[in-house]
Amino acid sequence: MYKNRKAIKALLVFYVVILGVMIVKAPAFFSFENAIDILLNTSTTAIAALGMLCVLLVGDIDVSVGAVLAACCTMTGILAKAQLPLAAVIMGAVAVGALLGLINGVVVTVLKLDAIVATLGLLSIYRGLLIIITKGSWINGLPENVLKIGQGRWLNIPIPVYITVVVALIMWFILNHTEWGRNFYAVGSNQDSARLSGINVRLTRIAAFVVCGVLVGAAAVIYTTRFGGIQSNTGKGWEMTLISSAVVGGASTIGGEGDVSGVFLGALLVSALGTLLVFFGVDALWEQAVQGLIIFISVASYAVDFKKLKLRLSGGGEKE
């Protein structure tokens, strides 16, 4: 977990520096409403990024999550407009996410395809089917009782923020205090060792994809009810947002590394960058480039294994 701790430390230092600059340059940034808006914008990203973390922990990756989000949002809209109970709407969206996650996991593990190639192909399939089902039209006019999930507040704090905290605590417990969570780390660290210790590697990898789908489904309910409408191209490019949130927070792209706190900090950074750039007066045309640069710097700041580098410089490490 060394690199993960280093990533969290790097993020905390980055936050301190940025906040120090903001105190001088734009003190209005520290208003209560602005802080709430940032947390609200972080909610869907953080929840789904925790799902991406599970996939990354086992050494896989899922680039179909944007299309999975769109499918779950569409199901949320369809069930809500059908006047089904709120619980049924939520369960329907989560079930679609779980099903698509299961398909992704089975395709990757059973067919033994590269995860990026397989989920990229599935992304196109899911997008195409959504366009056929919705005929490319928006789904609007959701009932008020459903919209309260994304737009409601309790004690002046948006409901999605509470949901994010609950999901984060549940995932923290699963990953740190259950055999299921420990299996994710074991499989991602060394599949052969995990197999010899009695872990069902294939089932564990599939489970990671299913968990990712479930959390994307939960995020989709918030996403749909926040904006009150959905279209078939929702979530386009979202996979990079989730991967960036997890990796910037210390998750390894080769498995076995990462935790909930790091992913949350990463999601907060990725989600808050747009707001920060507005306060710095950066033109919107530069926003994506600046975001990419900051993410790159954040990752590069902990990419070097300084312990090994120090050993090599002192002559105590292995020579290449």
Contents of the next structure:
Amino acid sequence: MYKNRKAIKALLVFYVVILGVMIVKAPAFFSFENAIDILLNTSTTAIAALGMLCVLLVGDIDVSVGAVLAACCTMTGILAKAQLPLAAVIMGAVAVGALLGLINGVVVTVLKLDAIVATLGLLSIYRGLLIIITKGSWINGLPENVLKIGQGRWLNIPIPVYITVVVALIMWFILNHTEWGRNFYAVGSNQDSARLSGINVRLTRIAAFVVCGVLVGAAAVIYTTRFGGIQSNTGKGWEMTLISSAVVGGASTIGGEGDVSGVFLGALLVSALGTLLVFFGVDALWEQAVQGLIIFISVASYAVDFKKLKLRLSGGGEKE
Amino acid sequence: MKKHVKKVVSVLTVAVMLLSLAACGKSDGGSSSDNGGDSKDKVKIVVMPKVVGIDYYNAVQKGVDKASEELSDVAEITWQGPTEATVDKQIEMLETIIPTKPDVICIAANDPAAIQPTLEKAQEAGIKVVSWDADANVRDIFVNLVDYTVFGNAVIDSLASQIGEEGDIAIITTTFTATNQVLWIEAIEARIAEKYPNIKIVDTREAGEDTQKANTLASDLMKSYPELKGIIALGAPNLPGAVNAVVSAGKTGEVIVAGNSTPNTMKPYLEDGSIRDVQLWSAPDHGYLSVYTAYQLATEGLEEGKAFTAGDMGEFTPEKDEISMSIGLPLVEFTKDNVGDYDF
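Target state, the form predicted in complex with its partner chain; input state, the form predicted on its own:
First the chain shown before, then all remaining chains and molecules of the complex.
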């Protein structure tokens, strides 16, 4: 009911076309190693994009995710350097994400501010505070025990890929099989009727922001431990990656629409685009434009109602 | 009850905002090395970085402090900069510094054009202006980073010597529009055309300043060009990403990486042999040289083509450029043997 089947269908067609072209143009693309690398590179985006999905589902948006990522990465780095056990490092990062998500949710719902404006403001507050805390320095030289998360493999498959699959399964279960998940859809589809049917709208919206923060925190642990270093400007512009992943995957920015499988496919497309263009030999000067065009086409392919468009172009639409 | 909660939250939000503002304001006056004594006849020099409190400029400050100690009998040096890298904060600070009539202001401008009127005002008040790190449109001399050609040559020479001067290489840059990147790549291409006919650049890609993006690009490049012999990664966050990709592909020694980054970032990779050397310059030397240049300017003056001695860094000769004249920092090559001597 809430699934955007059109988007998923369009994406799948898109994948078939791309893979078809690649098999002719760049057979080297098809190797186990490359497939694994693409999944590994998608992991942080996919996990956090599922968080963004929750916020979009309830009809809000969170553009502070880049700064939240930087904050969680910094927490991961600080705790790891203090030689804390792995579990404590992960808990710390996720707790920072949850706290910032809670602040976002409370500011948006209690102060009744527009989500995009409020989270934009919070984005720069978080970044500012972070620079004061870290003094803008990079964190380097993390201990081996935490690097296992980002760099380790089990059965020749990187740990972050397993984490992504587990997170996706949990999110799928929550969104489809719990009341909590169904409330997200209900609030996003129609706030008033959700309220009338006894759903605590404010709490549900806050919960969506918290889930987003938690997942960004989980992504941050992977992000930090893959390279063992954190730059002060980590996550700059990341909100665009997450929002486009979710939207390409069929999530609606006005709420109530989107699902886990779509967003996963969207994140895969958005983060594999760079790789595709290298293999395809697209001149790097064209990269940004081509990337934008592909995202545009993939959204347009399901969002535009072609029947109506045809009608309008042939002059028949005036009757509407 | 609900109203109450709303009030508390809004008060808290405002409090957080105010606190962060206050924190910005407080450290604004981060000054150092006031050596006391009779300051009347000493040369007064103010050194302003783009921003204070980050690792890089903290390292620069060490060089400023060293020069300030050496010159403590004859000069009074103040290190002062904004806590945010914005030009309006710098202008604000300069407006309060100009009436105190220092002899020289050394500035790393956050915006060369926007700061122009303020620097003109300083010059009208008889203050000499030195730009360093990032140039300004108005200045008596510019203490530049390493000359672009010298730097580009050093990077490609390092790579060429490790791949036997032949084979396919790829370049990962930050953006195609950044001045330093454009000029470095031009120098690399010119050097290849002149000295290394058997080296071919097969691809040039931009990674922004993003370790993860550089990592992905490096591994994509190795897969799509299986014959690839070397990768040049320009931009401090990009080099560790590229090295990491080579290490995880198990191609250490087969695919050579060269480029620029900071010693603290590259230390583990230099020590375990994943990369032989990293090109950059010394941040403390930049502070040290800027102070000596300012001192020379205020005392004996500087002239094009006339060498002067900058403490223990030796002689420098100002050369003519579009605005006035400039000198450049020497290149430093970090290896596993010297990387521990630097901290930035």
